[in-house]
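What follows is a single chain, given as structure tokens, in the form predicted alone.
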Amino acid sequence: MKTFYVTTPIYYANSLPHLGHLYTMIVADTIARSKRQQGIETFFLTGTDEHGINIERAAQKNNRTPQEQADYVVNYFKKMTEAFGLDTAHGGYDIFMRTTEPFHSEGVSEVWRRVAKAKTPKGRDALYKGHYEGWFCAACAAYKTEDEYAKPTSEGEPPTCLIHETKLDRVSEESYFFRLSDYDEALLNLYESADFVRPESRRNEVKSFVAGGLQDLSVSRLHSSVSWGVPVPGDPNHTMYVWFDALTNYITAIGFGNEQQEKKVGFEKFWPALHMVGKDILRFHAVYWPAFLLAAGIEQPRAIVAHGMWVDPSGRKMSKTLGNTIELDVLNKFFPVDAIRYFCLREMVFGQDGRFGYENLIDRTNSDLASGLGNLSSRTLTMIQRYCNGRIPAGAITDENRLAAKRAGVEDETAIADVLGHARDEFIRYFDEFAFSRALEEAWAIVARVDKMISEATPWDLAKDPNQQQTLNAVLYRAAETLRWLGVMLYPVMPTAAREIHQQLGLTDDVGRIDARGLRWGDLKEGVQIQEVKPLFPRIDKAKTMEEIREQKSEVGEQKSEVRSQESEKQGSRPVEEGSGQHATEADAGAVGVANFIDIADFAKVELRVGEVRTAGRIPKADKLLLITVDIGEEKPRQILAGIAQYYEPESLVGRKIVVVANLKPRKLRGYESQGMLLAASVGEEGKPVIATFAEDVPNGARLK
């Protein structure tokens, strides 16, 4: 593979952008980094779909010409793309395509006349022209059959799109249309092919749609009826409609048909194209677009990949009306992009539907990001700064310290080395098969290894003891080397970050264009200087950063009302595609997830009270168990056993404020009295303690309630 070229959806430009708009180009754009990291000529494709009856619509609503109304909107996804680092200043998408462009019309005229040249499958003519009555949904562009739209309630009254729940337009006019009926057989053989549409479920349903019997589509409207569109060549009292129109952009815009993208990308250099799409416009996609190329005698894509909708935490469709939305600039306000990337990624399993929401975002960032890689690389290049002079220490192991070292739990180097070049392939595989997820979850697997190998040896102590130095630097080694390796791999989805654990290494090559395939163990050299150490993903105040959240909503809803009109806030983004972009936000969450209720005399039991660390220290032969002394205001400090040992270095927690069980009933562990119990939250599949503390100082002692 020399080349390579991968596509969102262009989206509808009646209304702006959201979270799925978002989500398509994150998972595009991840894609297309690594690819280029891999060393191949990578194009990427995103852009808006500017003709048709909705711009027309917007555009007389909000007094403005339908290229105007086009330029409004493309302007706050132009906008939203730099904000995200997913334009090309910052290394995404190479072309942002616009249907109105010149070269577009050129190109989407030579596959018309292509196609109306062709002959089906069956020996019939691809285009005709015929007349249409019946059913029209300007939000899905798409006419509708009696299945596929609710009703009216009273007569006289127009029936309601299923999809969109608005009221849909009779039409009756002179049309163009595409033979689609014929090419049944020939589009179930392309999808006997298992990597053509996936996953495998979206690909069982296009199946069965196709099987089903198929309709011809009607391919034009009358100029009279739809002026803002290309001109049917030939005919120019007819205007392409829009799926024949935007679907072609994926081919005009590296130039077929017209000599300027040729020119510059190239159409046989690039084609063909992976495209990423929402599970909702997967028909127009894997149905419409395939036959097009059929009859136009044009190369398939490589592949059509949909992915899920995002639903708000407890399961309930994104909608104005629940107050469940996400907003991009509360997002952008609030969160690393990288932060957001890493969510999008991990929390939705590719081809399923995900959950979204605020504070899911923040927990995800704090537990995973925080006090996971960012806490490994923190701590890690901070001792050797502490330690070693601020350089790469030497990874070798003389035999005469071996046992020593395997003793303080310092992993043996051809181990770790296998159990990294393991995790690195299986990480590539899921990586290549969309499962995003899973890839993630091996990389962390490797995060917590590599940090619990750290707790257990503990080289703060060994820095104390000079005969040590080689196990010290040896923990030290392993941990910088395998921050080297993460950096690489997670660089397609956290770039930002992958970019700043490559630099505070000292490393000076640029890491986007490092292959993970070809990382060896041990090419980290020894005496490289690390630079200034800063934390990768500082901790969020999750209650102050809700509160804040909450007010910055109303602020920008109010923002957004000119372009928001009654219709684009039912459709979202493109026809019918709202629900894979649609917006997500635990607004309207409730008692969601609450597993029983108690009234206020029952928590008035619990005695909360704020305290402070004094001491910290490990327990002899307890690995998971921590003894701290905590000041609560008593004339004595309270003992307590905390089974956080594995997480939190002893250290780390002296002086810091903590919530404390006061009146929680003494018992004996390890033949030490616990006086009580420390709050914490229970993070992740692995139920990782994050302690609970408190964001303004309070005094010792103070009771919660």
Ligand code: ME8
Given for the second form:
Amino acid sequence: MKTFYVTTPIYYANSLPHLGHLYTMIVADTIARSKRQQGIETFFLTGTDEHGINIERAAQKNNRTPQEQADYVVNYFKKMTEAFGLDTAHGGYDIFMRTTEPFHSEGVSEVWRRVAKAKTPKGRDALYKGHYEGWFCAACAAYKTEDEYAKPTSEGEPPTCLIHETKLDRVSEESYFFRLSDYDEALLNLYESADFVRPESRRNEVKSFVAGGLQDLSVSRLHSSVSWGVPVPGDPNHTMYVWFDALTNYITAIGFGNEQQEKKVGFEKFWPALHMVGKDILRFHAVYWPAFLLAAGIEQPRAIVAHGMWVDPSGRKMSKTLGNTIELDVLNKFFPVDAIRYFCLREMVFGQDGRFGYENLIDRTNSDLASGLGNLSSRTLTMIQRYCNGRIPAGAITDENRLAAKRAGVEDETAIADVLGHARDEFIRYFDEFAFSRALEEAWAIVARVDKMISEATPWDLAKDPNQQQTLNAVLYRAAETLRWLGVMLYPVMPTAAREIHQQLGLTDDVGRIDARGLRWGDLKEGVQIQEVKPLFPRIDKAKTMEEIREQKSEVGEQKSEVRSQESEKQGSRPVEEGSGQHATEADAGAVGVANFIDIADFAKVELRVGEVRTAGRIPKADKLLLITVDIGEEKPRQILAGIAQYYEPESLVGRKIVVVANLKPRKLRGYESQGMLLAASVGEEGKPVIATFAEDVPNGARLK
Ligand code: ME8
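What about the form predicted in complex with this ligand, after the form predicted alone?
And the full complex, kicking off with our chain again.
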């Protein structure tokens, strides 16, 4: 039997997942479902990357052990994968891989031992001990070369990672090195196959990186610097580099180097895999991983496919520090899973970056799903209910009715079968090239065509004339048969809606096991009793939903700040990141969506006062913060830091009356004490601040009640 293996990256267990992580899982899940439909035995892996300094630091910050930190994040991941129908029970992943599994240490140690014995293509030891001197970014879990960091502005300061804008760690210690520099030719050979790294643009990127020359890679840290990881076999003073450990998960999960998974899954049976990754980690997958495998004498992956990144509607990269990530619990609360899946695959041109905004998601759901596919399904089935006693009518047209049917706009059966067959072939072709957006365009062209046929044929008029019964039946059969095809084609993208379409059509075969390649026009049997007609995608009220999302986001933000401040109290004060007020690194997995009323006494605890801005200025190296002083009727003006620098020129604020939270505990930001908070509305998708002010004259210090 044919087999197929698809993986997502294993995500860092330092913070909770967001839309970006969900996206890769959706893409991999879609591919896995399509393979399963074709009768191919498929194994789908996702999971978490749980070792390394990154996790150690997050654990420390949250007052947990590294294992507790990993468990906490995994718990949330599992909740979310279940909510989004991506878990095993819903036909999604087959393994949620965790690098803290003992079988993984066993397997990765075996890979290390093999590499340690290996010779490079140039006949030298693949692994050697040396001394590493350089800079390391904990967030990337990567060593940084000069062109990958920003030099410090003042002496004695470390450089900053260009990706994470965080300070780098100086590493100066004994280390094992992997002799990557000897693998350039072997790697370039691999890239000769056009299918190995995809899409083409990414393949070229990787090729030129390797052709530019490779440096040896430090693959261990001293145990005294990083203890949370897999010890180097035979040298426990060293901990394996987290990427060596993490990448190897793809083979240990299916049984390489360990009996447990070998028995359960089978390495030979499923390897090689297709690795679906974001372009941010392409180098690790397309350069380091193949080189490790070459050294270990293990077959290469089937392909490494890199997608683009989701950015916010204004084109900014999504980041927790900017507070513009799309949170999974908000998505899950307001949108059907299939609408999210459809949107992700339709909106992002695969390989390029895509903009994600709730408003776009609502628009697409309403136009393509509620008015498009959903409407086609409900109008067709309702008419079958009404005009054909709820049974699938006959599609054939006899010779004497052919002309009348043609005049009514009813396509000939062979013509519509050809159109559909061609669209299906194109759909599959695009799908196999990961051009999901193009594939879905093909499917929606069919929706439009059949919709048009119905509108032209006006079955509601045909129903008034008994002589037109055959034509009426023919229209409805064509629409119903098209829906059956669409259900099969769209199942990998929209499993719930596809099942629903088939169920409402009265079909009992599992749509998740029907291969679109085998669809034949006319297999929908006349006389089948259709089932209760239910809307597939109810319309979303845009204004109301946007309002609710905004409310929910601020609720979530507040609860997160609360979690954070409790946590920081436990640890004593720790620096608050710039711009992190709304979205902390973690949300309490269970504390979302609770609408709490407060007593007036609670409100009275907040001391809101009228203030007048006296001075305002920027802060060096903090492009989001303004430092303002505000007269709130006290002896001395208050100093306040506000995250509004991207929206307000400091000069424009001087003399302005604002509202200040006067009894907020002072806190330090960027070395300045902030002695209050100004109030602003958070507007639009990007949460643009608009400062609250007064239409009438009010004295400084007046209390708001
Ligand atoms: O890199 N848009 O984990 P990670 C699209 N542990 N996809 C996004 C995204 C965005 N804005 N943000 C994240 C790691 N992703 C390592 C991987 S694998 C052996 C080790 C997705 O938690 C995308 O798949 O930083 C990206 O490659 C991945 O999350 C990075 O996840």
